[in-house]
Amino acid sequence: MEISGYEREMLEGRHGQAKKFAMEILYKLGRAYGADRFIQVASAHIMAHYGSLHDAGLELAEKFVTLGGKFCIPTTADPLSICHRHWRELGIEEAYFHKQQRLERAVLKLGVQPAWTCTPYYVGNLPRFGQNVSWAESSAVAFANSVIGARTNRTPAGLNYCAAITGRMPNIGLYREENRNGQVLVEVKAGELSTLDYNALGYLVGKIVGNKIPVLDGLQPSASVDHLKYLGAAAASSGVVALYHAIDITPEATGRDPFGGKRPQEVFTIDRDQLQKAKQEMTTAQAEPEVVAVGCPHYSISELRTLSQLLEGRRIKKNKQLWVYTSEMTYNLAKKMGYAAIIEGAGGTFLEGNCLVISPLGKRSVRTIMTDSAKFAYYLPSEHNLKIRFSSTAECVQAIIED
């Protein structure tokens, strides 16, 4: 494996003690998958949220740390596993609000951007076309490899410090233009799409392909970013979908062909019959809902805005309640364009930076949820033991609102 004269420095420790460490692992890495060199990389997305690093990540962090580590790339990180505002009222632990609360000191020590969101796109770290980053959080990755053109693989958490703290990774898999291509064909055949269908989609894309890079064709032009999201989000969930090209409209499948000059090793056709039967299967109760919980991943200004729409005027019944997933930065715009005022006088509940799928249910007597998000409608029933159902965002307004 070839590497740099830098690089040498940095296994050597002539930069300290932690960057020696962070190579010395990815040294080992890219010889066991057969490397030819390091590439530079140009941000990272870590983990911080204790719900998944658990104790043996937040020593890693700490490990850091203790080393002198710093983050020498622009490095954003995915929601907390507690929202800062209401996690006394949610009824979380103080054990485990303290341990969150140590990593987050650790990761803002190395230098963390303190964005906590799994949409870092939408607040600054958005790299160009073709750049390499090292990026977690597989819906973030989906995003950032599929609709930006960026490069980057599924980045386990320990590996993902040691990319901001370097600046480098191995030249393996998905930052290699072979590894791009194409490998499975998806004839969408279903008419105009909605929001929920693109969930839909993502998760019967992801059920078909596991593994495999996806190319779909017949997607509508119109297509929003949002779409977009929600469908890489759903594929990397029921499936393992780091990238996803769509003919016409995302960059690797636009002018040229993504698959590389090769056949299909598969063809799948998705119709409307089948999107339904997907959203069905996702809805696992048919009871009321005590609660709606939106945000996954983390809303849009422009979500916002639609959820503000529907709640307008209206409010939520009494013993049902909101839940509203989004970054800090969106949920302040929120506030300053009028839309937070509606959504928490109809008696919403942002949880800003932070997350369901990885955060305790803590006190809160659940039983049956209503999202209109497939990542949640397939995490949230294994992560909490919940009932789903599974719907558009003005079903679920309409679903706890007064009459």
Second form
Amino acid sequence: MEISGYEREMLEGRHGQAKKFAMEILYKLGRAYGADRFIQVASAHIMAHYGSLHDAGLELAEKFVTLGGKFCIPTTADPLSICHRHWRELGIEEAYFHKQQRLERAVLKLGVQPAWTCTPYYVGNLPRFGQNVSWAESSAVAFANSVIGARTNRTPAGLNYCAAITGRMPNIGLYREENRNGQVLVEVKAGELSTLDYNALGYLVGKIVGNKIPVLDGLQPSASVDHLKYLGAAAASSGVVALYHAIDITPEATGRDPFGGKRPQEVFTIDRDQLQKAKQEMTTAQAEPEVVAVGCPHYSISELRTLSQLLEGRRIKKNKQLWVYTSEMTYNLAKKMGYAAIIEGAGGTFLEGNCLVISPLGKRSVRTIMTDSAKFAYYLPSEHNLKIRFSSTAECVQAIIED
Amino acid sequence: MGRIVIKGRGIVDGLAEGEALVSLEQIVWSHGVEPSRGIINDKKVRLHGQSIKGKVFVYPYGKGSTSSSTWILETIRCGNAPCAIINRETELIIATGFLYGQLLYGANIPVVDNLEQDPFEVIETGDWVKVDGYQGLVEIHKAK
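Right, the form predicted on its own is done; let's see the coordinates for the form predicted together with the partner chain.
Below is the whole assembly, all chains and molecules, this chain first.
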């Protein structure tokens, strides 16, 4: 593996111990995976949630602080495992909170932008087409590669710290042009798709293609950024989809052959019937939900607008709850737009900067969750032993408001 | 008692041997394995409830969130990790977890992938398997 002067200096420890430690990891991985050289990355998206990083991840972050590390490229971070405003009333244990606090302090010392969101592209971490970045968070990776056409691997949680500290990654996987071509064709024959359909479609695509790169044909021009966010998040949950192409929708499948001149290895069709079946498959409960949880991945400001319209003049039943997950920045925007007042006035709770999948339930007693997110539907049963009802945002709201 | 040696690609250094635990399904480490007990708690897979601790864990490839690497690292920190990993293809996410385990906690858990023969045709749960991560070699002693 070729290594430049500055990279060698980092590896030899001439730019501090943190860069040395990080380069050792990157160099070892680069050689194991047959990288020819390092590439520069323009931004990083790391994980700093104690719920997935555990003590080991905390010790890793603190090790970088002890070694004097600093992030040398713009670096955002995923949601935390607590909500700063609500953790105490939700019954999150003090000891857990302090572990999360330690982790938060460590990454702030390293220089993270505290956006605490799985949708960094909504709040300022936005690469250009073709740019190399180093992101974690499977849904954000799918978005960056597919929707923007930036380049990142599914960078492992801890490995991003190395990228953020050195500004380098080994030239492997999806950084290389030749590895970005579509491999299987998925013909979507279901006409116009709703937001829920995009979730179900992503879930099916992930299940069908596993770790192959799918090319979707048949998506309508009405596909929005939020729709594609759900499509990628779901496909990255049920499968290992880090990059998908959608003909005439995503940049690497617009004006060029997404298969790079090759024939698809396999061809699949997804029709309306299969989408319906997938939705039924994701619904594991017939019981009434106690809670509606939305915002996985984090709600955008336009989704908060839709939610506020559904809740305007309505009231959530006393024995029901609504949990809304978004970034702190989007929550602030929603406050300024008046959406937050409507949602909170109706009885909803914002858990900004937080995510249910990676957070303890605390003293919240809930058995059945209703959600408009395929990713929530996929992870919550194993993570929190919850039953799921998977429905559109409107149906979710309908299920918990007073008549 | 057959003895079979297969060459593959060494992803993470180390030498280990143990009883094989074979999953034909993909394994989700994040949210799918419980680090404090070394138990597979993903209800969607057949090995749900089984312990991976000390086993030569053989599965096709990892899937799920990018936090799998720290999930693995925590399993190592808790002393509940497998003794070796054999994949059809080892994702970067999996390799990172075990590589950090080596540098932070001195773990010696070899990871080998890309075997010249499909591991699922040769290795069954219960077989005794030696894994050499330096050379990328896997030696199988059939239980049956």
